[in-house]
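Single chain ahead, written as structure tokens, the form predicted on its own.
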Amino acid sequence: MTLLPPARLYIDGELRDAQGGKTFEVINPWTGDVAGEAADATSQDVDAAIAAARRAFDETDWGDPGNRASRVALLTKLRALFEENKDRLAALARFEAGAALGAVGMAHVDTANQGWDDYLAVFDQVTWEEDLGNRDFRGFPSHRKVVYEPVGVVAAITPWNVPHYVNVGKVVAALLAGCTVILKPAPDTPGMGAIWGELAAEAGFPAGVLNVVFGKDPAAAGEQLVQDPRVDLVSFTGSTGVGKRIMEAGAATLKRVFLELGGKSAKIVLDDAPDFARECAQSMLVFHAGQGCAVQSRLLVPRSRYEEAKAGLAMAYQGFGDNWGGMDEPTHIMGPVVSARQMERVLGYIELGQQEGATLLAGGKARPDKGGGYFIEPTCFVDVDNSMRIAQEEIFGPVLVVIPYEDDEDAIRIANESQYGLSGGVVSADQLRAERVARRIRTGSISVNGGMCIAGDLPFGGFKGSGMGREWGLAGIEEFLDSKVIATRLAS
């Protein structure tokens, strides 16, 4: 008995099967069972989500001046659609990318749908045209102005460990913007990509707007997305590596690429921190097992303090216990990872820990006592050094690292001794202190004592290996237009 009703691709305004009926099986990370199953899209299916997109961008007046007011009256209602069926995206959470009770209440469902009201909130902000006024060069008289259009065509490829809330947040600025969507979610989460097509026909959406499409191998559909030239813009969050690829192939036809990739995220507390163990305690690597490109994987304490620091996180991971990798325990947090390729991915970068000379100070096992499913203990290695490849390379599972530092200035170097720079914090007593250091950190966004530097209306995105771009709030609807030029010449 499956948990999940089938996922079904929908394309050019219908929901249907892959052509020839094939399916791929969802397995339920808590378990390891099937959870439900998912038409395996064909090139063909692809082919045709892209040409639906194009005609609709082209031929239709969805991206027009004149149709933004109608663009936000159905995305309103398509975000009415979405808080009827919480329960829903509730159940997909759990059952495919392995949401504990705890958590789909803040990324994987609330904080989504709060970020999809953010969009709402700030559309009218968007400048879609800017008066430059007159002016005479080389004998030119003109009058000149800036229009600001929708891109065009959007292949938006999701990741497996908060879809909606990456689903959201592609689709929906998108689509304000103007532009038509190919959304291609990942094989593990079909089903958070497949209600978008359920609920846009539900609402009314005109053919070939919206488009979903997934299937069993993970990179197949999004290939062909990012090399046809109909598409005009791949937005994209998931690893460097992919990333690279992406616009590699992109290349080809000079696609615009927004890419949000990994991260290594680094937290810095400082020696005045009030509270420094509780502070060191708080930083357990936990929620959602650790499957956060932002999450802070790395933590930075002073070493005249390091075994202080040391001590707090013993206790802290001694009190966590065993309260995570409950199916049905409201409180918990955490649960298993998304599959068993991760599952060995993530023990392998424990087995590598240890190998470095790192000290594990907690966790660091399998726990098939949980279940069937994908279970590993929270994790802390101490006696890192940043060189090491445990302090170097995202493992995307619940793994803490802790570093020691000398001073301010080594602090800052060892966080910016990364390829990555997505998120971070900062923790100090002398708030001017914690923010002249978080300003010399490489990175995308970073917290001050604690500051919510993540949310719906604020601009998500990161330096160097961590990707380029920016989603969320009036930035991630600006991501998806172009400028243009009009100068009139004016009567001398």
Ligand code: NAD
Given for the second form:
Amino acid sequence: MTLLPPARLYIDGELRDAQGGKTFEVINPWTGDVAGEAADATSQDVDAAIAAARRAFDETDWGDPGNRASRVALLTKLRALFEENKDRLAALARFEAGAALGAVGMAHVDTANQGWDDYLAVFDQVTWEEDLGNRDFRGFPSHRKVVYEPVGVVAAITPWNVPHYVNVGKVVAALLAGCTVILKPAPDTPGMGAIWGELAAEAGFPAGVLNVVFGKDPAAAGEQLVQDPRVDLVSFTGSTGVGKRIMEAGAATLKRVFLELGGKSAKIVLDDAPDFARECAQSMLVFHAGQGCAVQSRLLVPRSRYEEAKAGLAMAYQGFGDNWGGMDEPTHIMGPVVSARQMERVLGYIELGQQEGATLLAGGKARPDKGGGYFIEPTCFVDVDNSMRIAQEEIFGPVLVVIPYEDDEDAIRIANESQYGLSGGVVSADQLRAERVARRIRTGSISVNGGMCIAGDLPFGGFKGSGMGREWGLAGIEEFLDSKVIATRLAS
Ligand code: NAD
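What would the structure be for the form predicted together with the named molecule, given that what you showed me was the form predicted on its own?
First the chain shown before, then all remaining chains and molecules of the complex.
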């Protein structure tokens, strides 16, 4: 039984099948069965999408300064259509990305739509022009201004884990800035991309302004977008390895690249944290089976209180018990991992952790009894040293590693000894102490005592191997603008 409507391409204002009519199966992570089918774009389809986006940027008034209010109006209309289609978005999150019912509203649908509202709310604050006044420089008296213009054609390449959230983060910001867009979702979640085509057509988007392509091969369409000289900017969210390849391949055409990559964020619980054992217990990595780039997947606790932390966590995992993995359970926040490939990868890391000498405090096994899908128990490793691969590499599954530290300096050193720097947290009874530690962590966002450091009006992005550039909020829109100086000679 297919649960989802067919995912069709959207090219130059038309909802289309792939040339030649090829399709591929979308697999339901809960059951391993086919959930739907999607058009398998050919390179001619991708070429047509690029040509359409180029033409819409170069030959229409989409990106013109006089068109800003119309862009806002159209994106407001599209936002309303996405609101009307919340149930369909929820079904897509469940049956493409494996979101549990208790998690669907959170990261998958509502947070994304609220982020869209945040973009609309900050749009008035975008700086489109700055007057830098007169200056006589080297005998050329001039009046100077800087104008900010849309970068051009944007390829938005997105992952499967929170697909609606990431699609909104890129597509809405780029369109508001005045760019034209080709959205390329992951092969696991094509329906989350296809819905943009359907609703953009319904909203009356001009042909070519937004295009959506996807295919079975994870790399082919993306590589074509990255290599094509008609694409000006690639906005990518995904793994660090693919991000590096995109930067390399984009160099041939001097592509602007914006990268949101992986993470291995540290939560540091300081020795004076209030309700210490409960704080540690709350650090279980279970939401959406740990498949979030900004999740706090390394828990750093003082060695002096390591046993207390372990006891708190052991109780928490025991209490969580079997309250996960129910496809129709409204209270469950954890389902399967997204695919057979991802399951194999995560189980490989669990095996590796044991070989490296870490101790399993909870979980560690596949759970085929939960259904034909890709179920892995909530898993926690203790006695972890930060040099182990399970502490250094992004597992992207429900696997928490707990690392002891000696003092605040040691905690800071361990948190920073990572190729990544996307998010993190610090908890202490002393807010100033926590903030002092937070300021020394090399990361793009960090929570102090549970503060919410990720929201649609806050710039989000990484240090180091977690990427470059910022998404969301004002910075997210300005990422899609280029500056141009206009200097007018004044009479001497
Ligand atoms: P991935 O890197 O395998 O794929 C991401 C996207 O890139 C997909 O659309 C894929 O089809 C495409 N792609 C794959 N190979 C490509 C190539 N050679 N050229 C161009 N495009 C290519 O990542 P994934 O497995 O879909 O997602 C999981 C990863 O994404 C994790 O590492 C996670 O941390 C990261 N992620 C990061 C953020 C963030 O904001 N930093 C958010 C979500 C996910």
